[in-house]
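What follows is a single chain, given as structure tokens, in the form predicted alone.
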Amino acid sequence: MTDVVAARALTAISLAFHIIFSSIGIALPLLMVIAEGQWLRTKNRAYYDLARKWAKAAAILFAIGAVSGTALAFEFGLLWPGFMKVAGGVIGLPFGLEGFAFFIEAIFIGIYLYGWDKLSPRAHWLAGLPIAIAGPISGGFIVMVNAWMNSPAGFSYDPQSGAVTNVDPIAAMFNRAWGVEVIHMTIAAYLATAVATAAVYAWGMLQGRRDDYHRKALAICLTLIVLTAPAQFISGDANARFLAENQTTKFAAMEGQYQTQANAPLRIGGIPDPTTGKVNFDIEIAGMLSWLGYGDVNALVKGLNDVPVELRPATEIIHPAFQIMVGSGTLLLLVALASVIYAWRKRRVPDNKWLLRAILISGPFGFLAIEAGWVVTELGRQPFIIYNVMRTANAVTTAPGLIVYLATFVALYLLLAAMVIWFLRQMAGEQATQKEGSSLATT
């Protein structure tokens, strides 16, 4: 295993692990605040119980996310010194601002958790608002860095001497890609977390626990799903148009477009074959790719065959990942639509067993879409770590023993995953015990 492969593998594993917890850290506090706000408004005990339960889960997942995020920060310095030498002085500002947002979130999580019996109900609810606000702000600053890697701005770079000049940190932060990337990732975090949480309560209802607690939880989650699922498609369309204009190679790799052509077809499914320059077993819709990218069915779409072989990303991975992302999003949109229709016709929270099963099955697909989307984003930029500025091979460390780093960090993530599962199982058991005790008392 080469140093570049080992470093990329470790970074990929770390990001794949951390992005789940950072997404939950963005979205779960909003569910928590909504539940407590509903309790203040209605005095319904189910909302209070939900707020306390989601607060505990948010605290556990926040802690795991903090550990995995810290490990990831160390990895950037250890594995990618060439990148940090350029990026540190150019795009360091959002890293610093993310730190401020993170500390605000951490402070108010402490106040929120320990303030249930010490603050007035309204003051306690207000203490939750900074958590719900700081999470997406913190995540947004980190995505700004990734956007800069895809659309570098705010500096001049001499690859021969390695000199970085004319630095403008504000221009670097607010590069051309920051808006579409931040919006797309933030909506994805809300959608994925809401779907995964809804699946938990759909499972409970399928097991016969159709009490007010489960119905209220499902109602809150489905409301967020209904709002975010269509918004994500709109955001995705904006992203695709941005890539068509600014990252033509990534756009072609996503869509399996090898030939430069007008009236380019949209390919649904299929397996790209780089040796033949074709996509096998796909379904084509004539002119649709040209329209999606440029708003004109006759627009010219640049193909991969016009790109030097050494500068082509791995289409055989990127195209299927993109299909997984879009397919997962489509499934979630259909679940949202079915939930709206059911709630409108029946005037109640969806409780049909088939719809509950659909919600349960869709649970992992939000995070699957996020993971697949990041595969598209990162692999689609290769072989560059900073698009058209620095190649990944030139940014990696020359220090030996990267396989030891890889094994150590993989062990760390496995341990953290085991801890999360254990803590959440303990919480689920505690909730079941409380419900059983409540039922006995009522009897």
Contents of the next structure:
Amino acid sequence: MTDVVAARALTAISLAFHIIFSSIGIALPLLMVIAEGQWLRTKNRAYYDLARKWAKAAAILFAIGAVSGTALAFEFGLLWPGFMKVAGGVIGLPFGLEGFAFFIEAIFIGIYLYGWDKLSPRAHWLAGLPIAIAGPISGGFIVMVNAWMNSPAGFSYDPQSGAVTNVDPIAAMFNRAWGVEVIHMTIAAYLATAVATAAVYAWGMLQGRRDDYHRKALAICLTLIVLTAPAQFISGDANARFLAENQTTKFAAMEGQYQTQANAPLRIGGIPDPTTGKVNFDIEIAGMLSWLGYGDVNALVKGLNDVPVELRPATEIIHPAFQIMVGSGTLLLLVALASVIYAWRKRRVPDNKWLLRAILISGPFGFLAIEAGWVVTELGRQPFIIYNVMRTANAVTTAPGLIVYLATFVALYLLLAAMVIWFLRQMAGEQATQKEGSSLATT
Amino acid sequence: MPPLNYLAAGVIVISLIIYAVLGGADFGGGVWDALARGPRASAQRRTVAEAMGPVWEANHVWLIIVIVLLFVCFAPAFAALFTALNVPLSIALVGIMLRGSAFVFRAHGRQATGEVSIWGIVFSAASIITPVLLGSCFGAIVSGNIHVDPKTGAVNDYLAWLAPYPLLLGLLALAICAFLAAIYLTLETKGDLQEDFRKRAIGAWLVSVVLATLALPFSASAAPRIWAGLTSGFGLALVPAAVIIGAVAVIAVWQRRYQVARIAGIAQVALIIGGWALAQSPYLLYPDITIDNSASANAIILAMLIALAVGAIVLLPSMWLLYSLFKGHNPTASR
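Pass me the form predicted together with the partner chain as well; I've looked at the form predicted alone already.
The complete assembly is shown below, putting the previous chain first.
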């Protein structure tokens, strides 16, 4: 394994791990604040128990998010000093701003978790608000950095001397891609967390625990799903149009488009074969890709064959990843629609066995979509780390022994993942053995 | 007004001092968890866990702030430092990750926090190893042994931290973390438990004096730049000042005037780190990389400093709220 492959693998694993916890860090505080707010409003004990339960999960999940985020801050320097040398002084500002947002989160999560008995109920609820607000802001700043890597702006770079000049940090932050990317990821965080949480309570109801506690939890999560799932489709479309205009190579890679052609078909499913330049086993809808990308069924879509071989990203991974993301999103949209129709017709929180099963099965698909989406974004930019400016291979550290780091950190992430799963299972078990969750308040 | 890059360097040093007095004490808490002894061992561990619980994540953010400020304002220096100190920083990172996660696994798991558990052992081991490595990074930075190729970014020596002097500084950092933690813990306890931490504070102070006495003359050969700084100009006042303030801290502990001890302990850390920074200035990585030759563009340093000033308006009251809620009136002392 070469150093650059080891460094890429480690970065990918670190990001894939961290994105789950940072997404939860964006969305879970909102669930907590809604539940606690409902408790203040209605004095219904189930809402209080939910807020306590979610806060307890947040204690672990936030800490893992904080340590895995720290790992990334270190890894930028440990693995990609060549990248940081340029990026730090250009797109560093959102990192700094994220530091502040993270600070607010860390301060108020301490107050929130340990302040139940020290603050009045109202003050405690208010202490939750900064966490719920700072979470998406901090996530947004980080995605701005990624948007800059895809759509670099606000600097001039001379690869010969390595000199960075004409730095405009504001232009770098508000690069062309920031809006579409930040919105897409922020919605994804809410949707994925809400679906995963909903699945826990759907499972509980399927086990016969159809109490107020489970219904209220499901109601909060489903509301969030119903609001975010359709919005994510609109946002996804905006991203596709943006890529069709600005990153034609990534667009071609995710759609499996080898030939440059007018009236290009949308390929659903299928496995791209880079040796033949064809996508096998797919379903094609004629003209649809041209229409989705450019609003015209006869528009010309640039294919990968027009890109020099060494600059082509790995379509054989990117196209399937893109299909997984869109497929997962479609599943969640269907569940959202079914839930809203059921709730509207029956005037109650969905408790139909088949709908609950569908929610349970949907549980992991929000996070699967997030992971697949990042595979598309990151692999689709290759071989560049800063699109059209710096190659990934030129950014990697000169320090030796990256394979050792890779092995160490893989072991560490596996350990942390196992512990988190064990911990969450233990929490779910607590609920199962309790009557009406009332003693939860004392845990 | 000083040039922007010097202002930024000053802000980084201040952030580092705050991290040392807040985050450092959290590492020190891990030391006292490991060294919990006697009839009150469980109570000692519980005190550490309760003292850290609400604040450790916020304290930890200061490290992120230091790193981010470094890579924004001195991007080439950040790249060089993280290349040269790749090994100790990687191990420290593992320590930081294990420390934080072990702490929450233990705090929110089924076992009581006072008892020995596998996560308790991981927590204390990581708390001990990490400050030693971070301290040794400073030893390597000041040694003058690390040379960076300005063209390729390649480094001549990846093991500069693994020498007696840097490791001595690492141990000194650990002893100071333990000293600070013990002082803070006297303010969270009463009676016998408070006496336990009083004795531990004095013990840690003695260890740090021994280590500092060993390190200081060693500096002449192992850290020539620091030695020159400490033996001329304002530096001549620095060592006596650090000795006096350290003495004030330990005498205050002896006399059970813990509020005074806390202030003096914090002042001592500020003096050591601030003094080190002044003695080393303008070098970020002696002798190749300076505040001048590795500064990012003025535009981004200015934007970052403005963001810091604006952010402080939100941050400072929030921090005040956090510490006044949990560190105000001996929260656990009533037990």
